[in-house]
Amino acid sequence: MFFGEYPYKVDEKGRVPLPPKFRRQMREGVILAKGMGEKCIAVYPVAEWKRLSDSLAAKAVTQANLRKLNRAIFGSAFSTSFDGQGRITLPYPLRDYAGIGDTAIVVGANKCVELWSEDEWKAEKTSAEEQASQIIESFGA
């Protein structure tokens, strides 16, 4: 499980460290991939990836719309590994889609990660937090 939020700088090469905390759940590597819905970078574990990956084609949907699905899931996304820093190259196509400039706020997400801009998250985070309290009584709780 991953939590919390991180600010970190992005160095010239386009790489970040991740916390500690959190490349010990990553040891086999990560994929990084576009965020589902948001301008973010989602960070999984292999494994976690892989479950990701069994459960969409476990789902009962056309082939053409799995098709659709897996090249807008996995066309985009990257395998890497952490450097002998703790970083992460971030490749530019998803750099540029999240709006990752010189500063990345790392946020766990429970199972992946997320890597936001500073702008970006703070809209995001504002909504989430304007919407946490609806949400959970959607829930019955």
Contents of the next structure:
There are 2 protein chains.
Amino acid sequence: MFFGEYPYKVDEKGRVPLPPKFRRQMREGVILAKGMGEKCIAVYPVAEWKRLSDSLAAKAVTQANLRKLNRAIFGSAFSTSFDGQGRITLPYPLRDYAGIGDTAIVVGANKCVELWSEDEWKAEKTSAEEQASQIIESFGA
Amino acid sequence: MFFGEYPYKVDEKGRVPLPPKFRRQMREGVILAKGMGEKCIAVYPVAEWKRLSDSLAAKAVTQANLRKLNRAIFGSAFSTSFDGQGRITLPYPLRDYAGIGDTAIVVGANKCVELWSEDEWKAEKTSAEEQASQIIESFGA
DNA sequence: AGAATTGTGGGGAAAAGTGGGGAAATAGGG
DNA sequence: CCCTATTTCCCCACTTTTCCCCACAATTCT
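Could the form predicted in complex with the DNA be given as well, to go with the form predicted on its own?
What follows is the whole complex; the chain from before opens it.
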């Protein structure tokens, strides 16, 4: 389970630390991929990534669909791990896609971790909070 | 079950004690999150937090909704526990959100505990007292 | 009144954030 | 094919922050 929102510096080499609590849940390495739909980088523990890609492959019925899916999912994915200081290096295509400059917001999102630029995160947060309150209202919690 | 209203000092390191009666119900640790809708910090015992987040996740219909909701719920949440003196440390983003300075009002709210700034709490209390009689009426209680 | 528990504050050790340097690997040109 | 230039990766070092422990003052309970 991943919690919390942490701002981190991205150094000139494109390296970003993750919070120690996150690292401890990702010792076997991580997969970086484009956020699905959102302008962010998704970071999955390898086990969770396998679960996710398997369930997607099971849903693709036609060969054409499957190929398209493979390109979309695996095409943007990078496997990596932590250096001695607990940092991962962001491949340039992904960093560019998410618009991340010298600061990244690391967000815990339950099963995975997301990396956002400051601006995109601010926008996403406000819209997510609005939606959350609606769901909570309808839920009566 | 959490009752009552207690003012506590927040020291320079952002630490707040909780009343001993509350601590004894939270030995397994707590989750800090934004109060839903209100400008306060919500403190959940881990068991209650799991119940709540699971039921909310079950409510989201689409994948996009689910991701957004996860972000809103988990992104603002922090896992923590008590130090030897029965205090918890408030992460800066949450303290800032709730506008808590050097004093926090600790409020028991049945399933969870809430932390308020003096000002926000005064406003909330008066408006709650005004509306309570109406709400009770509509319940037929 | 005495003892225990609780509120409050601070100091020191450990860990985490940040930045830079050097070696190995890769790619490109001669 | 070899040499060179560039990039990538790993390791080292420093600064800051966090966490844990100790200590005192105040309040409550016996």
